[in-house]
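Next up: a single chain in structure tokens, the form predicted alone.
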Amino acid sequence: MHIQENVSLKQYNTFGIDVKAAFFASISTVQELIELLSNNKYPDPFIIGGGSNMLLTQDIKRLVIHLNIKGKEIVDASFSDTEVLLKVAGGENWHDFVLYCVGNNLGGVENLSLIPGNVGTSPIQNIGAYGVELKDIFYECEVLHRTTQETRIFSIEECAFGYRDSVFKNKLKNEYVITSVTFRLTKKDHKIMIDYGAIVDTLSRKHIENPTLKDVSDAVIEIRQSKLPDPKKIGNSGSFFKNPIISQKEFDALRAAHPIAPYYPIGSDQIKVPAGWLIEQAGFKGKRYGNAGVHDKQALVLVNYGNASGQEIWNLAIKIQSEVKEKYNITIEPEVNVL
């Protein structure tokens, strides 16, 4: 294990924000990561992992640790009759896991394809796409804590998962290090969740009618790329902000003064609004501004086109907000962590 100073982390971003890491070091070993954060010489240490929610605006005077730390086993393949349990390392990168599972007959993933980051940090924020959630498939996270070094496990009521949303992104945050997930996954009688639209028409325009784990895979795999910039060609952190979630009667003063508002009901008096749709309504959808822009795709996407600083996507986050909110009177916050 090699510390390094004064390393860019412009390829450990999917922004590619070059920032400078005043140490750098990249472990492969939770045994490594407990000597690290043990070491007083470089106090509160900054973890990264795929680097795939994060606006970085400013250099890290600390030392950064990459976690790299790769491993997948099943623990259990008789969990239940049709399902098993895959503990799968933090430093594994998300998409090939998912594709690990496909090309396994392991259910559950498959509508999380292209979901860009590594598997330790899916569970802070509870990622979700085309009407699966982490938590559907979640079992158990091993962590490590930051100051003790004392590993536990948390289970999913220990998580505290809401959209979007852990345990881990606000009331334990930066107090733990993820460094493996257990999922449970079907190995047989699979649940094909084919119910978003996009998907369903990728399906049709294909003839198939009784979709695998890989054809639901496929679909929403092309239905991202579609829409959705390649950030090794262009940067960004896949959806910037969240689908806000408002009351019946905010729905309703929204739906009078835009009638085509789209929307999706949550329980007896929640709705989610399409924050992309706010966004594109709201004229920034393909607009430019420099070296930072809104994807012409996608307006829940915000762009690095080359040589974009951190605080220049940031303050464009903020001028998209505060307009939204002027038109809507709705507020969007970021998916990301700006820092």
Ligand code: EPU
Contents of the next structure:
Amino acid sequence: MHIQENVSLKQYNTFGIDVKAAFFASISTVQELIELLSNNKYPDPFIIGGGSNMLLTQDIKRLVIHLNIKGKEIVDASFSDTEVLLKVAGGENWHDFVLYCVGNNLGGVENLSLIPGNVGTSPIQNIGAYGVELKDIFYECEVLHRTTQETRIFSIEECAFGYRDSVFKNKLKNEYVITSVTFRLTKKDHKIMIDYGAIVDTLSRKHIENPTLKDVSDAVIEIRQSKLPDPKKIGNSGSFFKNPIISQKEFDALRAAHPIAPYYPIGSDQIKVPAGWLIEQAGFKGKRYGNAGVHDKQALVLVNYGNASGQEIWNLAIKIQSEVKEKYNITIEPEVNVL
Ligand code: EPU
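Having seen the form predicted alone, the form predicted together with this ligand:
Below is the entire complex, every chain and molecule, led by the chain shown above.
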């Protein structure tokens, strides 16, 4: 396998940040990954998948491994009367995988249409949108240990999924590379999830009463395209911040000062507040600072208008974070990995 030197990572991260990798290799088999991870000449390599959840603020002096392992296989066609298990390689593009499912009458992922990134990184932050999270269709994943090169399987329980969270972001951060994910998908009696307001509105505008998987996927694509910038046209990483989860007491204080603040109760004592609302109210929506900016249709998304450096985007993120803290006494945390 060919190891290149001094390679720009601009096309490998959806923010389109032009930092350099000292060494770079794209791999398409698990065997190649094992070879590189065990090669002492390149200690502590940096693994990149779809590059959709990272902000690169500096050159990477190590080896960057681009995970490009492809393949999809039904490993159990009769997992239950209504479900199959589909194993998908980590380097498959997420949206291509969703379209494959929709086209082959496999249900469960249609609400997650058009999410940027690859299948292999989807469990790390338990990607989610429009009422569905990865954990709802996850069966297990296969991983490779970065230093011992041992392979093992993680069950759904072992992944410890939470809102934009998993064991791979916490206790086991940077320990494993996810090489494939096995999904539990419906082959009949699909559970169509259209509780989310925007989906209901889109379907009713199209006079669709009994939506198919494709109808739901099309609706989600339409909604996302109307709100979220296409990373191929304007660099971005989807939601830059997570929606903060605060206590009832903190929420009471917020509501006393700002009676119209939107919210979603979680359990008995926790409330999720849309960070997009906080950022918009703090006056940032649609604002541009040099080459960095806040998207004009969704304030949760930071954008690269062309040649922004990672540091420029990060400076804007810090400014937003501190103004939101000052105005609402709520800390918003980045959803993306800042490197
Ligand atoms: N809002 C504003 N101004 C904005 C944006 C949002 O006031 O500029 C408020 C509105 O009250 C709106 C509410 O926030 O009703 C929720 O907005 P939206 O439905 O767009 O969802 P979100 O909470 O901002 C989350 C995910 C998105 C996902 C959508 C839809 C996070 C961090 N983000 O955004 O995920 O697509 O829900 O389910 O949870 C991503 O992770 O990259 C991503 C795009």
